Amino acid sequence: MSDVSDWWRTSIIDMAPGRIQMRGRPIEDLIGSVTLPQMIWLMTRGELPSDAEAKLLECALVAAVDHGPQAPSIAAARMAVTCGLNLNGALASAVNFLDDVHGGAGEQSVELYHEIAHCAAEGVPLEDATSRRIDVWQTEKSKYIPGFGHRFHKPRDPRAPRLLALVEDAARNGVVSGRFGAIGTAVQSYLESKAGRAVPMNIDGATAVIFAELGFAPPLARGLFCLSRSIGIVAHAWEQMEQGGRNKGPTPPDYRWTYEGENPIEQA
Ligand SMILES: CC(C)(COP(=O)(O)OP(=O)(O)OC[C@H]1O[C@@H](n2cnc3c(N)ncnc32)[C@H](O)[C@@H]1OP(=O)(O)O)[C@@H](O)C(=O)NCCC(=O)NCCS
């Protein structure tokens, strides 16, 4: 039976008739016994963090979970409500916003953090590090550096300032190294000599210092975020569900788009 056993292998859970083990732990110890992100952890690193661990995981789930009706994930999540979509497709149409550009941001981040990390971890002084890995990541894939820059939130936003003075709290306990929020602020500070102007930490690049610090693999960091952001989703979407609105576009329907073909319509 092996050939059918071995089609799905797994480290995270083992089942017989009235057993359930996550990680090698049974369920029914762990209900009761370890938080929402203690579980998270368990589940996508294999052990238990430390109480300290879970609690700055836990201050990045918490920072990220909303942003309101005019953040795309939300509108998402709010629209498909009206057009009939229940909770679960609510949830799954607007997690599917959380790329690259919006709310997914962390993933690249972390993994800029860490060629930043490895270029000083060679000896090269953390600005210069900084500014030469800012400099290859706009040359080779994109002007935006993933993390920083807001379309509302300036010249600050918020949440970053506080998070990372919580990784600051963390290092000085000995929790995490705090190499990933110095390198944070050496790449906002880059950012903004280089631009003349403020380029805040947004909450992917704040978050993912603390997924960095805390040592999640980049592809989690948007993982943990979605997690994170799902919290607002359902809270949006079930909001929406009982005020009931029905098939609502991004816009009330007396603003229209630009139109830019032949013949436009004149406006009264
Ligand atoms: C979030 C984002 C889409 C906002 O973009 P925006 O509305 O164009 O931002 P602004 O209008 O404030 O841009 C002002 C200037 O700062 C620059 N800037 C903005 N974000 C930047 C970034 N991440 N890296 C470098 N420069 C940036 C812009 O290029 C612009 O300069 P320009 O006028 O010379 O072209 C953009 O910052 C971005 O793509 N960031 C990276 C992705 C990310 O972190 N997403 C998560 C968002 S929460």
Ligand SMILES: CC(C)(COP(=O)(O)OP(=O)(O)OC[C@H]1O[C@@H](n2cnc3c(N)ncnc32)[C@H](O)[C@@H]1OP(=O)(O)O)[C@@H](O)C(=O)NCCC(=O)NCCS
Contents of the next structure:
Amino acid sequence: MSDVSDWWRTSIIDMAPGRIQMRGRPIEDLIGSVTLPQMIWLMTRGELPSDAEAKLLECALVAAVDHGPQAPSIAAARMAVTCGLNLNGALASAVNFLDDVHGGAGEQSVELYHEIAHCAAEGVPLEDATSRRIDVWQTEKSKYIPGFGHRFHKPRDPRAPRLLALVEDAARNGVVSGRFGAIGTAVQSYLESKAGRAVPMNIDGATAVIFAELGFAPPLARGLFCLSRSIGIVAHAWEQMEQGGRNKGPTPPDYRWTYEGENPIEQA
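Can you give me the structure for the form predicted alone, which would complement the form predicted in complex with the named molecule we have just seen?
The text that comes after this line covers the one chain and nothing more.
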């Protein structure tokens, strides 16, 4: 039977009739004794965090729950509901929108922070390590630096300062090192010096600081964001169900798109 039993191999869960163990811990012991952030940590990392670590993770998850129906993923969920999908279908449709452009900046920010940290660990001063790695990023990957600036929130994203303050508190109390908080601040300073204007850290850059401080790998940063945003997605999909509506597109029916082909129809 080994060819069958070894088809899937996991260290996450062991299960037999009447017994469920998550990472070696009976589920009945976990129920009522650990929080959801602690459970997320246990499942993804294989161990339970301290209460302070779990609290900091929870803060990042809370901050990214929703950003309004103009966010593509939220809009997708609401449109899906008006097309007849149930909550699970709306959730799946919306989460599939969370890719590199809309939803990937947190993962990318953690990647950049790690590159800067690695450069600094080789003895390069933080300011120089920051400028070097940003220049490489913009040359090899994208002119866009993930986690900084915001097309809607001016002059600053209100979520970022609060999260950074919590990181500073955690660093003072020995919960995290504070190294990635300093890196995030260094990135902001460098970008502002180049642009000659404010380029404040946004929610993606701030949650990336927390995920990096807590030791989550970059791809998990995107997974954690999906978990967080799923709460807002479900809330909006449920609200749309209660409101009703059928076949709602991205704009009201009386508005038209820009037609660029031959023989346009005159519109009143």
